[in-house]
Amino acid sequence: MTESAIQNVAVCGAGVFGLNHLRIYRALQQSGSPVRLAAIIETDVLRAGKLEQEWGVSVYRSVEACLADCRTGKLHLDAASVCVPTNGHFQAASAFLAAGIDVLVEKPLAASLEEATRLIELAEQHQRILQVGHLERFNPAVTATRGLLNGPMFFEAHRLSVFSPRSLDVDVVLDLMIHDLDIVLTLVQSPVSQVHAVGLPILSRKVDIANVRVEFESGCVANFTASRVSTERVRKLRFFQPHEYVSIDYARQDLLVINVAAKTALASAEAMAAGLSMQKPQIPQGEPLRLEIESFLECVRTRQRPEVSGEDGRAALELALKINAAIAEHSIRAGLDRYSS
C-alpha cells in the first residue's frame, strides 16, 4: 500500500459518539485498512489533553486551527467525522466541505432545513462526499429486508431508552425517533400526507417521549413511539404487507418473516394456520457504526453516492421538524403548555 493511498481522517468532537468514531478509525487502521487517524478536534481543554496522550495524534481546539495546518501543508486530511452537538454541525461540516474535505455528519444533518440545504449545496459545489450518520441503515437486519419489500402498508416502530444526559441539546424526535423516520422513509418511498403527534417533556426541558402517526400518499401508515425515559431499552420495527409480517430487532440484529400463502388467506382458521410460513433468516452480525464508516471511506475512495446522502438526511430532518411542529400544536390545543415552567 502506498502512502498516497492512505486516507487521512479527522474526528471533530470527542464526546460519546466521537469516541466511538475514534475507536473504529483506529481499529480499521490497525487491521490494515487504508486509513489513518490524523487529527482530533475537541474544544474542551481537559478532554483535549487526555486525547493527545491516549490517541497519539494532533488535537486541535477548533476546526479553524485544524484547517490552518492543512493550508500550510503541516496536516493533510481527506475526510472528517463531525460528531459535535447538533447546533454545531453546520459550522463544522461547512468548513470541511469548503476546504475540499469529505464529511460524515452524525444525525441529524443540521439544526434547520436551511442549514441542511446549504450543506448539500456546498458538497455539490466543491464536489465532496456528504454522508449522514443514520447508522441503522447499515444494521444487517435492515439490510436483509431490502429484498423482502412488497408494498408495505403499515409500520410500527418502538425505540425506548433509559434516561441519559447525552444529547439533551435536542428532543427525543431528533435524538432517537429520527433513526426510524429515516428507515421508514427509505422503505416506503412515498411523500408524507399527514402527521399527528403528541409529546411531553419528562426529565428534561425538551420532549422526552413522543408518539406519532404518519400517513403517506401511497396509503401507508406508520406509528412511531420514542422515549428516553423508559425502564428498558427497546429497538424494534415491524411492518405489514400483503400476506406478510416482518419484524426487525435492531439491537439483536434479528429478522422474523411470517408469510401467509395467498390461497389460504381467506380460508378457515385451520387452513390459515397450515398456510403460515415462519422464517428467521441467518444474518451475518456486524457493528452498524463500523459498517457505516467503512461505507463512507469506500465512497471517499470511489466518489460514489453515499448510502445515506445529504438529501436523505434532509428528508429525515424535514419529517422530524414537522413532527415537532405537530407536537407543539397539540400541546397548545390540549393546554399542556400550562405545565411548562
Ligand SMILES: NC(=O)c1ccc[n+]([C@@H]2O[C@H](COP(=O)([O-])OP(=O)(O)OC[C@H]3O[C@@H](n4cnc5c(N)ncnc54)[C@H](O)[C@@H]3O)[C@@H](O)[C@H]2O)c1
Contents of the next structure:
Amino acid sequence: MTESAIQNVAVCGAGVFGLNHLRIYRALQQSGSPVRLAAIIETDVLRAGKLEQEWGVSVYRSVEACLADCRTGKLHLDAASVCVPTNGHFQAASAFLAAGIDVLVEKPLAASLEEATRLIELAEQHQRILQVGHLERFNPAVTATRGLLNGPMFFEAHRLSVFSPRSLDVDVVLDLMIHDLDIVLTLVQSPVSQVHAVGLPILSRKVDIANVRVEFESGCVANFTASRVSTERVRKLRFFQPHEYVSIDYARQDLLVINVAAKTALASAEAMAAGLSMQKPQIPQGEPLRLEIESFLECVRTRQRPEVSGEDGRAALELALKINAAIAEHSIRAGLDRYSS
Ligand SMILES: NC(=O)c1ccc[n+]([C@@H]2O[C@H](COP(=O)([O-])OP(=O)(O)OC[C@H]3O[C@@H](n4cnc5c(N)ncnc54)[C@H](O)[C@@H]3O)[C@@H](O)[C@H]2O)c1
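Given the form predicted alone above, I would also like to look at the protein as it appears in the form predicted in complex with this ligand.
Starting with the chain above, the whole complex follows.
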C-alpha cells in the first residue's frame, strides 16, 4: 500500500470515550485497514504523560501545538476525532476544519446552534467532511428497521443509565436523549410542531431526568424518557405504524416486529390472534462505534456525504435545545425553580 493511501488520524481528548476511538483506530490499523493512529491531543497532564508510552504516538497538549507540527510538515493528518467535553467541541473541531482536516465530532455537535452552524459553514468553506457521533445510527438493530418503515405514528424511547460523574457539563437531554432524538428525526422526516417537557436535576446541578412529548406536523407523536440517575441500564425504542409494532433494543441489538394482517385488525379476538405474526429478524451484531468510524474513514477516502452529517447533528441539537427551553418553562410554571440553588 502506498504511503499516500494511508489515512493519518488523531484523537483529540483521551478521556473515557476518546479511549474507545483510540482502541478502534488501532484495531483497524492492526487488521490491515489503510489507517494510522498518528497523534493524540490531551490537555490533562497526568493523562497525557501515560498516553505516549501506551499508544506509541506523539501526544500534544493542545490542538494548536498539534497543528503547528502539521504546518511545518513534522506531522501529517487527514482526519481527527473530537472527543473533548461538549463545551470544547467547537474550538477543537473548528481548528481542525480550518486546517483542512476532516472531523468526526462526538455528539452533541456543539454547545449552541450558532456554533453548530459555524462548524457546518467551515466544513463547506474548506471542503471538509464533518460527521457527528450519533452512533446509534450505525447500530445494526437500527439499520435493520430501514426496510420496515411504513409511516410510524407513535414512538416510545427509554434511555436510562446508572449515575456516573461524567458529561456533567451538559444535561441529560444533550447527554443521552439526543441519541433517540436523532434516530426519531431520521425515521419521522417531518418538522416538529409541539414540545412538552418536564425535567429535574437530581444528583447533578443540571437536569438528570426528563420526560418529553414531541408532536410532528405529520401527526406523529414521540415520547422520550431519559435518565442518568437510574438503578438500571435501558436502551429501548418502540414504534407503532399501521397494523405493526416494532421494538428495538439498542443494547442487545435486537428487533421484535409484531404485525396483524390488515383484514383481521377489526375482527373478533380469535381472528385477530390468528392474524398476528411475530418476527425476530436475525441481525448480524457489530459495535456501533466501529461501524461509525469505518463509515467516517470511507467518507474521508471517497469524499461522500457522511451518514450523520453536520446538518443532522444540528437538527438533533436544535430539538434538544427546544426541549430544554420547554423544561425551563415547565419548571417556572410548576414552581420548581425555587429548589434550584
Ligand atoms: N457517542 C456516545 O455514545 C458517547 C458516549 C460518551 C461520551 N460521548 C461524548 O464524548 C465526549 C467526551 O466524553 P467523555 O465521557 O469521554 O469525557 P471525559 O471527561 O472522560 O474525557 C474528555 C477528555 O478530553 C480532555 N480535554 C478537554 N479539553 C481538551 C482540549 N481542548 N484538547 C484536548 N483534550 C481535552 C480531558 O482532559 C479529558 O481527558 C463528549 O462530547 C460526550 O458527549 C459520546
